[in-house]
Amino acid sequence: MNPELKKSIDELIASNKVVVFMKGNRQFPMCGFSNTVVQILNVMDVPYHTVNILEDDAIRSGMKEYSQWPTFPQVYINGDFFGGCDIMIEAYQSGELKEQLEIALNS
């Protein structure tokens, strides 16, 4: 990965405490697990930034070398990778996400 691309991915993760890389944006997923995070993060009503990977296929490639995740969406929480659609699904079940959120967002 060139090093400024690691560079701007690094910044906008820093920048935003839930920052989610799909396909899409919020106001139009453009796939069912986009769709789905959305949703969850949308019924928790706390705020987060989406960037749309179908726009830009150096953030598409790039990233999953940055989080060595094959699929997407990929979730940051806290500057840190959270996980794809099935964790989000399975952390909001079992409260985990609820906890984690509320810990990025006070802190």
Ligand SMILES: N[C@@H](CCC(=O)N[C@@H](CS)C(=O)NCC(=O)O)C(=O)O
The other form holds:
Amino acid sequence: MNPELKKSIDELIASNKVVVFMKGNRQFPMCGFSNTVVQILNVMDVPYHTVNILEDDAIRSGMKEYSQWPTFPQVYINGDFFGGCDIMIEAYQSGELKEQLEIALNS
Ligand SMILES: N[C@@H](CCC(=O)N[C@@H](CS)C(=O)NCC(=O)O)C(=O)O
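Can you now output the form predicted in complex with the named molecule? The one shown was the form predicted on its own.
Starting with the chain above, the whole complex follows.
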């Protein structure tokens, strides 16, 4: 992929403990899956950064390649790809998400 784009994604996920690449933003999610992830993170009460992939086609296609994941939302925690909506729901219910967020935010 474009090395400039890769570098800017690298920097974005390195400088924010939690990043959500999503459709819309936290105030106005433009898709039910993205909305679910926003609701989960709001309940967890953690700081997170969102990127609206609908505003940038290069990011939209670039993130699919970068994450090797075909859909949005895409959640990064502590620099690592964590998952999409289904994985977030599962991890929220099992307690795994709380654990990972605690590790990330305390590191
Ligand atoms: N099962 C997926 C659901 C997400 C999904 O299906 N997203 C679709 C519709 S919003 C998507 O991003 N499609 C690719 C695209 O729009 O570029 C998950 O767990 O996140």
